[in-house]
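First, one chain by itself: the form predicted alone, in structure tokens.
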Amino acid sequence: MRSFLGRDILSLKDFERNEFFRVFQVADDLKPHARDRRNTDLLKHKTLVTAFYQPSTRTRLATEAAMLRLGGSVLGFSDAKMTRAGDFYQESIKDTVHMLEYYGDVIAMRHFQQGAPHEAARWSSVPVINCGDGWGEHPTQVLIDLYTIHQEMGRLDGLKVLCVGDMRMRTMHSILYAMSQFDMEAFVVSPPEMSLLPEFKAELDALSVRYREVAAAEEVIGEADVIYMEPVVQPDYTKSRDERAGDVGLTPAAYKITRQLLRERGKSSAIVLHSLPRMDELTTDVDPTRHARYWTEAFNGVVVRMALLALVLGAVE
């Protein structure tokens, strides 16, 4: 296996069967100091640099809440009109990024431009890791998510997962690229315009994903062991910042999880997964249910994200 030390996280697409293990392994390890509210010293002479060009809530601050639990210090920005590469002079990543890679140990990227970390890794001398990036990927929350399905599930192999949502978004991406390590079926649902597009659909035949598209959520939900969610109502991810203005909409019944659908089609044991924010798409009345895994999965990104870190900062090897 190859090491994580000095390591850029951007893509799955490159993530071995055996490094995606090895990450649980980590994570396992250094849960209880999650789950405790208590902090260990591995990184006490380490700096997170966080460059999140976009909103975040759950990505940036679990990553900095990973960053504190190792004992590492944090620094960084969470809007790109707070730096020159948000106004006047509209710096270039790769400048931005040479500063940056003095001021810390590694750099947590998130950008509206898909392929903005990747650019970002070519110029800095610290690892680079993916916090999303435009359209493109989302390989911590994927992590995240397939590590919350084998923690619940016991395993990966054997598992179909029905994707409901916009396939064009970022963690769609990531979770496909994934399945070509696992013995994974995918139910693929979304509006056709938003559908999984050609040259995307390439990759994963040449990957080997096995993947079926199917109209609406009803159609295959019985057969479904994990229901992994992203809206259809979405804003432009190419944009820095998407201001709401005037109605949004509501989702179609064909991307909707609901208590009543999970009760009388659903499998007992189904999992449902969503990265959130949500709208419409998850009803309220799925939260107290025991297919809710959400709020785990919310959990789950600290622990993850301490594994990342301590792997490619060497903590541990």
The other form holds:
Amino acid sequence: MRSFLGRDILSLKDFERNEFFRVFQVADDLKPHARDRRNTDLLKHKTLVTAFYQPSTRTRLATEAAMLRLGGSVLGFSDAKMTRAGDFYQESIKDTVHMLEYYGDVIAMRHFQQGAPHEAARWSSVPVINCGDGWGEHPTQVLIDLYTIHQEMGRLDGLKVLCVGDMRMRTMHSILYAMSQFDMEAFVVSPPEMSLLPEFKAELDALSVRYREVAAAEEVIGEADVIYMEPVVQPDYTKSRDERAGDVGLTPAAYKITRQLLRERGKSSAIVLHSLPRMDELTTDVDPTRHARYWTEAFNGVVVRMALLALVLGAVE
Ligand code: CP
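Having seen the form predicted alone, the form predicted together with phosphoric acid mono(formamide)ester:
Entire complex below, previous chain first.
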């Protein structure tokens, strides 16, 4: 297995099967610190820099919480408008990163431009973690999601996953890449204008990912072990910020998961994951059911990021 020490976490396309399990193992080992709200000093001499050029609640705060749980320090920005990258100068990624690399030992970056964290990694002497890049990928989120599925179902191989939502979405790209390493099958449900792009499908074919495009969730929900969701009513992820202007519309029934649909058509054992935030595609009446796992996913958001920080900073092998 390749070492994680000093490694950039940019994509799941190049993640190997045993590397997923190594992250899960370290997450299991570190979980008691998060569960018991008991910080450790594993990274007490290290500093995380968060560089967020797009809004975030979960990813930035969970990454910061993970660093603090491990005894490290945190600094950064959550709005590029407060930096020279977001004002008159429009400072480049290269110049910005050549500053940030001296302020900390690892950089967690979210950006509206696909490939921006890759560009940062090109210039940075410290590891860069992609926390979402435009419509590109969201590798840490999907490591959390697969960890949650593995924890809840006891396995990844042999599972059928119903992916519902906007297939241009970065989580969908990362999870479909990741499935190449497991004996998993995906049902893909999205509005036609948000479907998988031909070039992405060609990549999935080259990676031998098994997926089938289906018109509506209700057609295949009875076969799904895992329901993996994203909104179809959502902002433009290529913008630094996309304000809501007026009525944004409602999610068509084909792309919605409700308690009634789960009760009438779903597997009794099916679990629902959603990285959040949600609109109306996942109705709140699912929250109290045994199917909901998105709050577990949220907790695991800290745990898995603790594992990643510990691995790339060399606190564990
Ligand atoms: N799931 C996720 O990426 O949430 P945030 O946009 O709040 O970070």
